[in-house]
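Here you get one chain, nothing else, as structure tokens; it is the form predicted on its own.
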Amino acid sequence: MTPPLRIGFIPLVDAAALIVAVDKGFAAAEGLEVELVREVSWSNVRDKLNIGLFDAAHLLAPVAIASSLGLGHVKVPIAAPFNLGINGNAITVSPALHAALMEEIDGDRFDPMVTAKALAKVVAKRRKAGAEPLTFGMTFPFSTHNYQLRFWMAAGGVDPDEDVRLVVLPPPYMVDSLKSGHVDAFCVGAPWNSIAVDLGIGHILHFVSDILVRAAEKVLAVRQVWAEKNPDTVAALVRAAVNAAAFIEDPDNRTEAARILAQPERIGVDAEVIQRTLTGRLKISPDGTIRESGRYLLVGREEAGRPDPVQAAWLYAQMVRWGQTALSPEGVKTAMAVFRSDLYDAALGRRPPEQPPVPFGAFAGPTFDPDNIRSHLEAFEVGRWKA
């Protein structure tokens, strides 16, 4: 048995593989003793991982990249040998904003380009009326939620830095912030979108899989130096997470997995809400409207657990697009090196798959090429990037 590990997490369903690995015994089967520590904010998780209070963490994929680049905080190289989730976020809006958007809709309301253009009309009307800008909540400046919101609204001509306000809120506080009117909408991971719908205070406007077919979300993160000193422990963690993900993805295990995740010391919401997330069958409006998607959250299927460095390059490109860093060959290389598919393959004793992963499938913009980020950025009219 290795020395006990302390691993931090945020109460979100995409921590499922980590939580089930510990609570269902997959970690113990690999000779690991793990203490899971529930946190509220991503800054807490990042800081405790960086200074060594955590051995590993459930972490926003862009935070792992930003930490390795030294953006927004001290520079601590991070290795991500396992991808905890693909997709899983959603954009939820208040009833008032939902009504305003539906008044302006011209086309399929599930088409993100249609809703982005409707948002532009709502923003223009509010400006003309002298109303305050709409406020959108997201979880962290270096977050998929930030980039997904920006990608969506900018496609419709809304400048996220000029036309609306984006504010940072910890995931568990999103619902209360919407209820109190502090925000008009938010982008967050499960289960918090469903909680807002169940309380009658929100409508799920989009699953993130409407915006990007395949988007890396959270990673199992360790400090690079720690990974180099503890290769066997890293491999054991990966195997435990892979086995837990396979357990969760089995439909026969969904009820038990949801019960494990629902515990007060884990995610702490009703198991039925979590089960909706795992099955991809969600209530999207207080009137009971149901929408189903097989791509809402991927925990293990479709090679979801294997880190894809191209996903890291796309996230880096968003950092550049929105002025968080400058474009450089070194930056791209550093970002891609965070996603350690080599460690994943080595832990499982396998060769890299011959088939490339499913592409991003972004609803707007050109096909992403990690070798030509400049042309990707030049294709967008809205952004903070300067050539």
The other form holds:
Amino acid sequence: MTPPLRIGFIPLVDAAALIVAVDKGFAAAEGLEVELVREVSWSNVRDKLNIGLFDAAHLLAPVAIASSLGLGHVKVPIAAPFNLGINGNAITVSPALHAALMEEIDGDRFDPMVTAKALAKVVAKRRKAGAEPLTFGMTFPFSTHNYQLRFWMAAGGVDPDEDVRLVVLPPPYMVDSLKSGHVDAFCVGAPWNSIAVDLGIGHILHFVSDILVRAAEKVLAVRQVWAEKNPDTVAALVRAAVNAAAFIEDPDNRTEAARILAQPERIGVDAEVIQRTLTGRLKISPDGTIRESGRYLLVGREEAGRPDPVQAAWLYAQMVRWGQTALSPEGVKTAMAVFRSDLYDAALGRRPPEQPPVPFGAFAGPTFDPDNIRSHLEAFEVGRWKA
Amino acid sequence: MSAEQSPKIVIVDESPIRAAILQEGLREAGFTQVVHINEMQSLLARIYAVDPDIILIDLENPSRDVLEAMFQVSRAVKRPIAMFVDQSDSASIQASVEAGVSAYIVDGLKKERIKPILDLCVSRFNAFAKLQEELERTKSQLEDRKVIERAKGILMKVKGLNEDEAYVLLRSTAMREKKKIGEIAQSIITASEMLK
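Show the other one: the form predicted together with its partner chain, since we just had the form predicted on its own.
Next comes the full complex, and the chain you just saw is listed first.
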């Protein structure tokens, strides 16, 4: 038996594989004793992981990359041997903004290009009327939510730094902020979108899978030096997470998984709300409209758990596009090295799969090529990066 | 230390008691410009208004993420050089994170000047944690006493014991099961309620 591990997490549904691995005994079956520690902010999770108070953590994929690059904080190289989730976020808008968008809409309202163009019209009208710019909430400067919102609105011609306000809000404050009118919309993970809809104060405008078919969301992160010192523990953790992810994805286990996640010391919301996310069947409007998608949140399907360095390169490209860092070959290399598919394969004792994973499937822009990030970025009109 | 030399310090803490302890400590140490913010809604606006040299925030405050964003995008507030003064000073980083305080240092402040502030905060935070712990312990002792009294009453009634005998039975059971007397008492109450 190895010494007990301390692992930090934020109460969100995409911590599912980690929580189930511990609470359903998959970690114990690998000889691991784990103490899960619930945290309130991504800064906390990052800092406690970085200084060694945590052995591992549920972390925003871009935070793992930023930490390795030394962006926004001290530089601590991170290794991510398991991907906790693909997709899982949604964009929710206030009833007023929803009505304004629907008035301008020209085409399929689930097509993000159509809504992005409608948003551009709403923004222009508000400016003409002298109204305050729209405010969008997201969870962290280095977050998929930030990049997904920006990617979407920029495609319609809205400059996220000039035409609207993007503000950081801790996920538990999102719903209150939408209710009080502090924000007009937000992009966040489950369960917060559903809670806003249930309260009758929000409409889910998009699942992020509308914007990107496959987007790495959270990772299981460890310090690189720790991974080197504890290869057996890392492998055992990965196997426990893989088994937990498979358990969650089995439709027969969904109810039990949701019940485990709903515990007050874990996510602490109704099991029913959690189950919606796991099954991808969500109420999107207060009137009860349901939308279903098999791609809402991927935990164990389609090799979701296997870290894909190309996804890391895409996230790095977003950091460059929005001026958080300058483009450099070393930067790309460092970012890609965070996503450790090699550790994942080694833990399962298998060879890398021959088929590459399903591509990003972004609704706008050219196909992403990690070897040519510059030309990828040059294809977009709106951006903050300097060549 | 004159007012001009004293750095402007903002304390972001939702606990008024802890903030007061911290404020007092900083004042005693000669820091004259200390502002406490407990309003999370207008956090950024208030920080902009004060334009501090140092921001101290309670680690359990979710608004830490909001602050991080400010440092990412803000033009009004100067970029922090680091959350902690020096990456190599890992002992002091660890001590402050363990104590529950996080410090952001806004550009332009010398390392020698932040170290005593951080040390002071760590000791003050630890003192507060100890106070809190004592309070909790007293509370749970009081709570235990009430539960034990009720359990004794049940035992006396059901088993026809006197008060001393009931207590001895509770204590010996607790010792045998390696549990607290309060826990045994609570299970007696729970059981008796279920059997009603």
